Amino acid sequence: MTKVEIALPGQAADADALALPVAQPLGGDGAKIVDEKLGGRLARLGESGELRGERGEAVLLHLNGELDAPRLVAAGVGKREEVDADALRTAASATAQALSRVGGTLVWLLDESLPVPLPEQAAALVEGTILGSYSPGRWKAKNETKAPERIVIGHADDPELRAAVERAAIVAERANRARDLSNMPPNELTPHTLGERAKELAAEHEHLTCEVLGTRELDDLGMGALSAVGRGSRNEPRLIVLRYDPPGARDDMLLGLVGKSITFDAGGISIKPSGGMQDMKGDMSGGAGTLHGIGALAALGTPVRAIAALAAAENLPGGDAFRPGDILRAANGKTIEVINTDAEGRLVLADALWYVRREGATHVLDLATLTGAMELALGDLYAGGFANDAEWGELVVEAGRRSGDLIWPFPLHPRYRRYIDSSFADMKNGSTLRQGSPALAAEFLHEFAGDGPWMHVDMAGPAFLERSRGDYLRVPGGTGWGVRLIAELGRLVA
């Protein structure tokens, strides 16, 4: 885990890098005294145009002496009156990419003229680095990609401030072990090493725990809809379920936490268009936001229980698979007939939520890279939610719009259910109406989201990238959505 601490400029020994926010017009306090310092370079830069600290901008200079480092990172935050968070991670993620090939320890300063308060701000710049340095190419023979070791906030120490950045480091290194879960192939995470990985995480903390049910529990407890999903793979299916039981936590609320963990999504015998199903390792990105969310509580110590259920299972073809047309019955007891064998995570979703309300959960939130549907419509920025109570559903938005997992609500109306009526069963697992799939996927949830409030989240967009998203994220791959959602839900409901 990169350390992170807290100095004065010129106390903090043996920098390698030196990065400092720039705003658009040039010339905010910080640039200012250092701008004295470099003897006017950084105003020729601007007057040159090639420093116009336009937001996502990094540009490297390599000192002689004149700073405590030989380099500069003058990184662009956009029109100073619109600096936020978000556009701090962004420089923070571009600088991180302009020094992957030093590491080291990078040295941050801030700027006291920011319309951002000096706790986020150095909160947002310890984030957007961790989260920039992170490299996918973990399985290369060779690869080259550096992270500082060490970043120091370039500031008097203070104990809010100290707070938030111990808080960024945390929560920004767990999302990018999320994302170290997404990226793995398949053929060595399956939902058996799901399970292992998330024994291995209960072990770290005093207060988190772990167990895996394989098959004969599951079907000791009826999860029809789960156990068929894995028929069709020798790799069986899991519930993993984590219990987070800290001291000092409120008795009436039991934090639900629901990820589909699909470590690889051949479609079934619905099977996928062969095209770009090499990312579909990716399915269970809402597991790993799931399990690392929960265990980004535990290292945070947030007062709040919570219990977690990862479904996993892998959907693939073959002799035992299940079928279009056959009927499962999932565990609170209703018949699904299968119309799709693609449209599988909302029954494996499905079993599981029953599972963490039957364990006491009071609010539920799922998390799920459910429809393609909802990438279409939101892009990899937005996920979608679809929220049973208007309160529950307004408090994990604004988890979302402060942690920067960012969620657009979307309507739940009992109309769609007409959708998935079915002659057969109780109801079937999709449309052939090429209409709303991911509000009546919602719906389908619903039957099994028992009483409480519940929120689901359909983050197909912006779970698994195909591309650089042109902010912080900037590899494709998994992103670790999830895990600061968590986070930040978690200190609001403690």
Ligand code: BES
The other form holds:
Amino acid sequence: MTKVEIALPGQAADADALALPVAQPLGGDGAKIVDEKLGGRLARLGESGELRGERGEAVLLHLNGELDAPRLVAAGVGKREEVDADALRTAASATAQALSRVGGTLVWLLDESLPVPLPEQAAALVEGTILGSYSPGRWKAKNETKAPERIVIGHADDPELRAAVERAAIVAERANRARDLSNMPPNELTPHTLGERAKELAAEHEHLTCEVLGTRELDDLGMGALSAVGRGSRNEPRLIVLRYDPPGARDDMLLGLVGKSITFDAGGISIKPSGGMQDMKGDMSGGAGTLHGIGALAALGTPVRAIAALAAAENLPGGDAFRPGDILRAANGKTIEVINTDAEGRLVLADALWYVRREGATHVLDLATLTGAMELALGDLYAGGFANDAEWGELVVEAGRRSGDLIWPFPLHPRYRRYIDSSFADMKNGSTLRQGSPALAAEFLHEFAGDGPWMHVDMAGPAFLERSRGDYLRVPGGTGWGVRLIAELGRLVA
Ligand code: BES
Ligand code: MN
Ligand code: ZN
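Could you present the same protein in the form predicted together with the named molecule, rather than the form predicted on its own shown above?
Now the full complex is given, and it begins with the chain already shown.
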């Protein structure tokens, strides 16, 4: 884990690189002081057009003793008056990438003239550095990318600044752990091994416990929907439950977090086309975000009680697989006609939503890579949110805005219910019409969300990238989506 410290520039021993945000127009306060020591090198790079200060630009200079480090990265943050946390995260991520052969100690210089308060500035730089130094190449025999071992914020020590950067480091590390889970190949990550990971996480934290329910327990609870999805694979389904019960938490709230955790989605009997199917290892990203989200609450000591339920299964077309035409009975007693076995996420979530309510969850949030249409609609940036309670929905959206896990509100409306009316059962799991797939899926989940505030977040787009997003997420694969959201939501409700 990356160490984070605060020390005055020049007092941070053994710096391998200094970095500073550079805003447009060039020559502003922070950069000016540095450039005086560099004899105008930055200004000359500006004149030649090599340094522009654009968002996401990182120019690496090798120094000869002009400053207290052998390297300097000039990190573009765009127009001075438009600089925000996103610009700083992006600049820091680009800097981490520019230094991926260096590792060691990175010292960030802050710029008091930017329109972002120093604690937020430092937090965004730490977060961006850690997210940007993530490498998805863990399975290479020789992975040569290096992350900084130490990030130093170049400033006089200050309690508010310290709290902000420590928090940012914890949350970003947890997001990277969630990315590891999403990127883990499905031959390594099964519902069983995901449960083992959850137990390991719980063992790290005093007030976090984990319980893994297997096929027997799922049968006893009547979870016919989750069980059915898992039947086509030898890797049996699990309901992975974590409980966070910190001292001093308000007793009128139990946050219920539910994550879709399909460790591989081949579609089942309604098998998917082969192109791109490898990315369906990322179909447990809702679970990854939920797991490390509740882990982040525990690591931060956020005083809010929470329960997380990861509905884990592998959706394969095995000889015992569930089929189109099957009628399933979910734990809440409702029956579901299967139209398409590839609409498996809503089935596993149905039983998990019921479970967290039964355990007393007052406010529920589910995260799921649920529909391809959500990715078509919003691309890799926003997730879509469907809430049955305006206040709760707005709070989750606000947590997204503050954290960078962006959510755009979508309609939850009872008239979408007719798309899933079945002639034989209480409902069917899909429609034959090519219409409103994310909204009717939300209405399906609504049948299982119980009473009280609930929001469904369809994160099919931003959960797993096919290519760099060009901001602070610069590598393909899992993004850790949901970890920063849950950490921020905890801060808002605690
Ligand atoms: N996991 C997929 C959704 C998905 C697709 C996520 C692409 C990320 C990228 C989900 O289980 C699925 O297959 N959904 C189907 C539902 C349909 C069969 C009703 C879809 O959206 O096509
Ligand atoms: Mn599917
Ligand atoms: Zn799926």
